[in-house]
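Single chain ahead, by itself, as structure tokens, in the form predicted alone.
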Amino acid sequence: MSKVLELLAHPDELKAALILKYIRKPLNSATDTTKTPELRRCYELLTLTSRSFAAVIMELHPELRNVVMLFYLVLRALDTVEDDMTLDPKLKVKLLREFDSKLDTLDWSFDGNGPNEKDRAVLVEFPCILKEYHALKPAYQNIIKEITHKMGNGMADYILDDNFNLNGVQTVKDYDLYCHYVAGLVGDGLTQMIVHAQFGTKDLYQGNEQLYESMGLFLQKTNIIRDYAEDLEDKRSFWPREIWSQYAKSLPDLAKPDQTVKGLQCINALVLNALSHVTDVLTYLSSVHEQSSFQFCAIPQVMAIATLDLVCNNPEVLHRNVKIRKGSTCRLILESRTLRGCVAIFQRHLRAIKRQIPVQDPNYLKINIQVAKIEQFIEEMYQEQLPQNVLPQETAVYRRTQERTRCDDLVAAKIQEEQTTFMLTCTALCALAAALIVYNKY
């Protein structure tokens, strides 16, 4: 009932939820996800581990759908090994370092996880994943294996790092490196897949490592800010000491009632750090042309900027895990189908972030400058406010944006059709309700 009332309190979100549920049509049919019993089971495992992520993967172009699904399941299996605190550390490190070699087998599985490890089924039923993995094109197999090798060894390194385990992340450089291993590498693999499928610009991968790295870091840093209270409860620490030590003697001190102002200032400092990746994110999105791949990349990024807006200067972050509303999520999914829509979302939340920072905050000026830089970058992307007779500058991001805008124009027609259908349906329902009222009255 509370969710219904929440939607009724936000009519724009209610409208988005109705369109998403009843009017919007999936980009691609998912009829080819049950070709074999193993493939069917892989998609069942995907849904068991992440229902929301499964929904986005199901709409991917058939060229990448199974590839991304298997990439996710392999990394989920790797993560399940790393997360399980019941495993002997020596066994865990050995498994992580050798995990990529298991992809060369046909029947490897692992049933040594604790009984309460929620995703243990992915490891127990790994032969299903292996069979479908070996059915992929060799290029995609190589990408998955390469990223699995890098991530597995990175996880093992952190397990063996006593300083990290005792004291958490120390410097901003360490913070970036940690985020690279848990999220940047995922961006690396996905970008290789998109480029191999010819769904993005040819230079999206080679020579532009910062772009896909920022895609992962922006998501991970936003989650780390949001998860402060949850991580402390689990006796973990991912906020970098280099930042939080400017505001407190120990990280838990920030949650004390008399330290709320310092806690908020620390949150805002971390928000500033995350904002440094936004221009790379927008550049990356402008470089993806195939629509389902674009939406797959765009949805997590707009969710991240909305979450960053929510956590900014928010004292609740110091005590609980805050999340954006379900209706807001529906609205973000619909609005992020075009680059123009993504840019509008970023602008809306960037301006909200700027409004929330008190003048007394030590990062007030820096955040205002950072937001202004992003706004200036967006102006360069489109160059629509030029004086009369002044031609746009043919910068790299302008050319990327123009090419992506041609894709946007095709999507815009479908969006307009959905809006028309929604309005006609609402009109018909209102007319029917009015007719029933009149009929019952007489």
Contents of the next structure:
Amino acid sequence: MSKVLELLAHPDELKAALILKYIRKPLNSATDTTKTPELRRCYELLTLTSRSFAAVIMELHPELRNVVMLFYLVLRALDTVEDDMTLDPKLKVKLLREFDSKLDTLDWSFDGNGPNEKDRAVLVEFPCILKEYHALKPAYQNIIKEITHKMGNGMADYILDDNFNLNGVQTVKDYDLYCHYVAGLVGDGLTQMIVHAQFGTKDLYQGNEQLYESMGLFLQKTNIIRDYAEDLEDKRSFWPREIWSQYAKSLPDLAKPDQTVKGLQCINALVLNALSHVTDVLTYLSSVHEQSSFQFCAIPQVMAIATLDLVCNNPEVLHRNVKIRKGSTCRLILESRTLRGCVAIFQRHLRAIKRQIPVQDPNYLKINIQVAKIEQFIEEMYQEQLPQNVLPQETAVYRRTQERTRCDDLVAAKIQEEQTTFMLTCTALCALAAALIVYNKY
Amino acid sequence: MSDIKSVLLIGGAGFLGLHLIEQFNAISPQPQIHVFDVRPLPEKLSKQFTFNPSDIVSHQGDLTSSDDVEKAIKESGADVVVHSASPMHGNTQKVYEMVNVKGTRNVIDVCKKCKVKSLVYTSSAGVIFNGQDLHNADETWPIPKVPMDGYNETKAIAEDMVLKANDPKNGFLTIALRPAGIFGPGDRQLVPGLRAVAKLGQSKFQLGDNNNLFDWTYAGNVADAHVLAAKKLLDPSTSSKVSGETFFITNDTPAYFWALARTVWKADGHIDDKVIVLKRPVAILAGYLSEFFSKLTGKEPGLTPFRVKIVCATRYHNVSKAKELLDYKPKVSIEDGIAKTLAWMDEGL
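Shown: the form predicted alone; wanted: the form predicted together with the partner chain:
Below is the entire complex, every chain and molecule, led by the chain shown above.
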């Protein structure tokens, strides 16, 4: 009931929720996800482990849908090993380091997780995943194997890192490296898949590591900032000491009532750090032209900037997890189907972020300048505010944006159609209601 | 790569001129530095300048006098002339014409006569501005047919004269730099003006929605751009790419207008808890009223429609050309520049 009230209090979001649920049509039908019993079961496992992610994967182009689903499940399996505190660390390290070699087998499985480990089914039923993995094109199999190898070893290294386990992340460089293993590698794999499928520009992967790296790091850093209270409760520490030590003697001190100002300044410093990835994110998105892949990449990024806006200068972050409203989520999903829509979302939240920073904050001007830098970059992407007779500068990002805009125009037509349907439906319902009222009067 | 043996800084005793002395003085090997101005170097220099005043040869004279300029050029033996002399905003059209147009014409003519190798002219980012928004403007943007004011008009005329005077075949190379929003030690307008606003208690007002971007440029960075320009002009391997060209020079960090203002006020120990926001149309109306009542009382109006439009306009620039062709990189950040400026103001010179 409170959700309904929340939606009613935000009419734009209510409209978005209704369109998303009743009017919008999926990009690609998902009928081929039940071709074999193993494939069906894989998708069931996907839904069990992440309902929201499953919904996004279902929308993917058939060329990539199974690939990404299996990539997700394999990484989830890896995570399940890493997260399980009941497993002996030695066994865990060994398993993580050799996990990619299990992909070469036909029937390997693992039944050693604790009974309460949430996603243990993924490991118990791993043969099912293996069956479909081997049905993929060899190039995709190689990508999944490569990333599994790197991530498994990264996870193993962190388990053996006593300093990390005792004191958490130290420097900003360590912070970036940790986020690389947790999220940057996922971006690496997904990007290889998109490029191999020819759904993005060829140079999206080769020679442009910082683009897909930033896609992963932006998401992960946003989550790390948001999860302060929860991670503290779990005795984990991902905020880099190099940053938080400027504001407090220990990380938990930031949450003390008399330290709120310092806590907020620390949050804002981390937001500033995360914002350094935004121009890469926008460049990356401008390079993806297949629509379902674009939406797959765009949705998490617009959620992240909305979350950064929410956590920025927000004292609640120090005490509990904050989340964007479900209605906001619906609106973001609908608005982010075009690059221009994504840019508008980023710009809206970036301006809100800089508006929230108090003048007293040590990073007040730096955050303003970083936001301005991104706005300047957006101007370079579109170059629509030129005087007469001045031609745009044909920079690389301008050309990508132009190409992506041609894709946007096709999507914009569908969006317009949805809006029209919504208006007609509302009008019809109002007319019906009016007729009933009149009828009852007589 | 040719060294700069001797440089003549026209306007060298002024705000930007002192920074030019500082930056040219830092070149290795050190060139001879000559200054031509209507007045001598200030007796007391800010502690932030490290050059020795006795190393600088000073020439006094009238910019529009060919004899005066010629004498200075010959005595200096300059291979580079930097022309940064310019009247401040708020002068009459006659002064603008005299200094910016006639004075610059004179400099060009005498440089050619004396076989000077290169001329670096300090133009202004304002030459392309006439009140409309500038979004990431670059050097391809045209100079408006109807200038906004006499200052920008005469700077544009002077710039055009300088660029047309570029004559590689006869060994005379020219370049024009367009700095935006120069501030720093010696600045009498930008930072001191904002400081005065805070003292009047007007810093609690925000005109517009503060989504308009502005470019400020620290004076030391502007001076550094002049050094780079001079070096590129004298270097045979780079001169053809940069001569006859104009370049925007900024700190390459545009920022929101009121964020810049508030940063100055904060550094000055002044932070407003409550800010009153006036939308642009409301602010313009207030400007008209202010102007009206000022006429009645005979006082100078603090708020005018013109100032509101300036403050609410977007004016930021793309300095890719300077970064690429001049190897320009701003060395002093806005924040550090503000700190240096306030430190200079506290010296009370």
